[in-house]
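As structure tokens, one chain now follows by itself in the form predicted alone.
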Amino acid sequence: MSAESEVRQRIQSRGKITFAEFMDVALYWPHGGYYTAREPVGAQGDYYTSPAMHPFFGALLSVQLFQMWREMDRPSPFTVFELGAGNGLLCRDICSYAAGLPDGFAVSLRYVCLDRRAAGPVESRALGASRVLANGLPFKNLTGCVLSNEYLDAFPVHPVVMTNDGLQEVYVGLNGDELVELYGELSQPGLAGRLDDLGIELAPGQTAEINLALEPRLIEIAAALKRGFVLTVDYGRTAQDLYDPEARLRGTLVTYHQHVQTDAPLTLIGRQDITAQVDFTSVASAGEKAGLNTLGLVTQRDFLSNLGLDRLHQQLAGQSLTPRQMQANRAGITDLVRPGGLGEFKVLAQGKNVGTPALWGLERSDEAASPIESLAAPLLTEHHLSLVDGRHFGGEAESEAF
């Protein structure tokens, strides 16, 4: 049974679903579910991701992870678990940049990633790191780090709207045969109570998504980390930015399909990807009360430029490529901290039993182009995207929008 075909039974036999239980199916129905059919980044999917565009964004989080580990005191294993990995590739990025890395960082690192799939075109498992098929993070007594990205944007949603009637909730009906939108009662008490706690009141005829996944998600992450790190790189704003009326009057949720923003997510039923922006407030608040201690959160473009991007750009210039090459390098370089695109990707650092440590990526320090003073740049591979020459894209490229 299809994705809409599972949708359309519910809706027959129940009568209307949560968009959240809709979305839920539309992504991760077993049979045919977007993320269980298809590989949704580069060519043959329907957006790219900053791993895609070049490796220096593997290289870097490489140095941030490798202070997280001295910070700690060098504990052997230290642990990288990485929710949501995908195809594998951040971690072959991670990995590779990290051999060269000073002090036996690379002995003391274990990559694991985690995913609903089996690794796809980038085998992981060829480093070294191991994977694991879980939806979530089923270990306890964790050392090391939680890394994430693009990851909660996934989450199901629940669309509220306030109406002439108060705050409701968007539904899943039938009109027909035809699938529509429709307003009913909130589904759940912790959909007003999310915007009580945030002081947010929508305004008339505003609709806004709401993300009930993050308090359990984090409370699973802060139960299994014995000592480390949370690092969570996404697309979102604060509550009071992403609720902002005047800026985000019909909320945040797109849908995409080969590149281009469709926004439509009646349709397409399991061949495009639905997702909303994060709410990093409520994020950060979910981890407090799980026993996550907020270390900051600043912006990709940021946290990029404090870690020695500009350094690893200027050791680019010294190696020996082609014109071609070298401007294929720059365009993804500059494509990680783009402003409006990549660059406004907010990275959320958070710790449970590490204190309060001055991460190189949340504040600039000269500390952090010491371990990358004597390493090449990492260049593109085969795995990477090309803006130059349009490699691997069938139409115009597209980023998750922000």
Ligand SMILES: C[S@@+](CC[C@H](N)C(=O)[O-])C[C@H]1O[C@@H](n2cnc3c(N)ncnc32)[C@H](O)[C@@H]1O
Given for the second form:
Amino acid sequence: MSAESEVRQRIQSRGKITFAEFMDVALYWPHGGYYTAREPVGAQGDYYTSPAMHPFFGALLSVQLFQMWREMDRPSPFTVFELGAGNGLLCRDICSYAAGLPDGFAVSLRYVCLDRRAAGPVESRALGASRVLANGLPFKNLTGCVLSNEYLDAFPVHPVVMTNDGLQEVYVGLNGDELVELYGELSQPGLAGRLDDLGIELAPGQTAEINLALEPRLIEIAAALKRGFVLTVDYGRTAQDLYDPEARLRGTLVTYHQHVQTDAPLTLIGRQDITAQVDFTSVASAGEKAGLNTLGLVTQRDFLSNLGLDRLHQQLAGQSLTPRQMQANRAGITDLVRPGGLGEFKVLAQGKNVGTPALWGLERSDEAASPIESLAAPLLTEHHLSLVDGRHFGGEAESEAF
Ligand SMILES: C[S@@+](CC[C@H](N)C(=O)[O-])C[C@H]1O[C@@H](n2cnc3c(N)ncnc32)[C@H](O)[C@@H]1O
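Now show me the form predicted in complex with the named molecule, since the one above was the form predicted alone.
Up next: the whole complex, starting with the chain shown before.
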């Protein structure tokens, strides 16, 4: 049964379903759910993510992981547990660059990719990484770092709306044969509870999306670590900003199909991505309740710059490339830090039993340049977006919603 048939059948047998349940089926239904049926990232997919833009992203994350390892007195193994690892390109870029970092970091590095969906083509080439197919986190007491890029934004959300009848939730029902959005009572008290906890009262007519899976997932993430860090990269904002009615009266839920933002979630079911921005205030506070220290929240632009983006750029300039190759590489790097695009993504760092070290990605430090001094800058490969073979669209390449 297709994802759409499953949605219709549930509504016919039980009545309207929450939007979050609809989104879960549309994205993850085993027979034709969006993430089970296709590779979403890349020219043949629907959007691009940072790992696809340029291997500098993985290289600079590798530098951050190297510093974490050093701060922890070089444990071996140092496990990097990547959640929502997708096609494995980030894993490949991190492992490749780590191989050149000093002090035997690569020997201690153990990389585990986890995703709800089966492995894509890239990951199998990554050096020594393993892959786990799971929705939850089947590990405990690791020493290392739980890492993710665009993982939390792919979780089903509950949209709520401030109506004349008070706070209501968005459901999906049928009007004749047509799938429609309907308002109804809140399905769970935790929805109002989340806004109360944040001290947020929605304005009349305002919509806000709430990810109720954050708390249980942060408990699992904290439990997965005995000692180490959590690094979460995604588009999103602090709650005050995210739920500001002046800026985002209609919320942030968007849909993507073939690199076009379509914004019609009840159509193209199983064939388009549905996503909403991450509330980083709630991720941080859920982490704190679960035993994680909040170490800092910065933009991706600042994070990559602090870690030595300029230094890598200089190294790139010294390599003998054709003008076209140089242009392609520079375009990918620029996209990673573009204002109004990927550069505005956020990086949240949390720690467990590691004290409060000054992470290089959070604060500029001259030290960050030293491990990469003698390494060649990594270049675009056939797995990345590339001008050379015409796959780069130039200028504002489509990254997921911001
Ligand atoms: C937007 S994609 C990002 C993929 C990759 N991290 C990247 O940056 O290209 C989101 C990924 O998270 C995975 N995902 C979503 N929810 C998950 C869950 N609960 N457990 C594991 N993986 C999940 C999806 O299957 C998908 O591969």
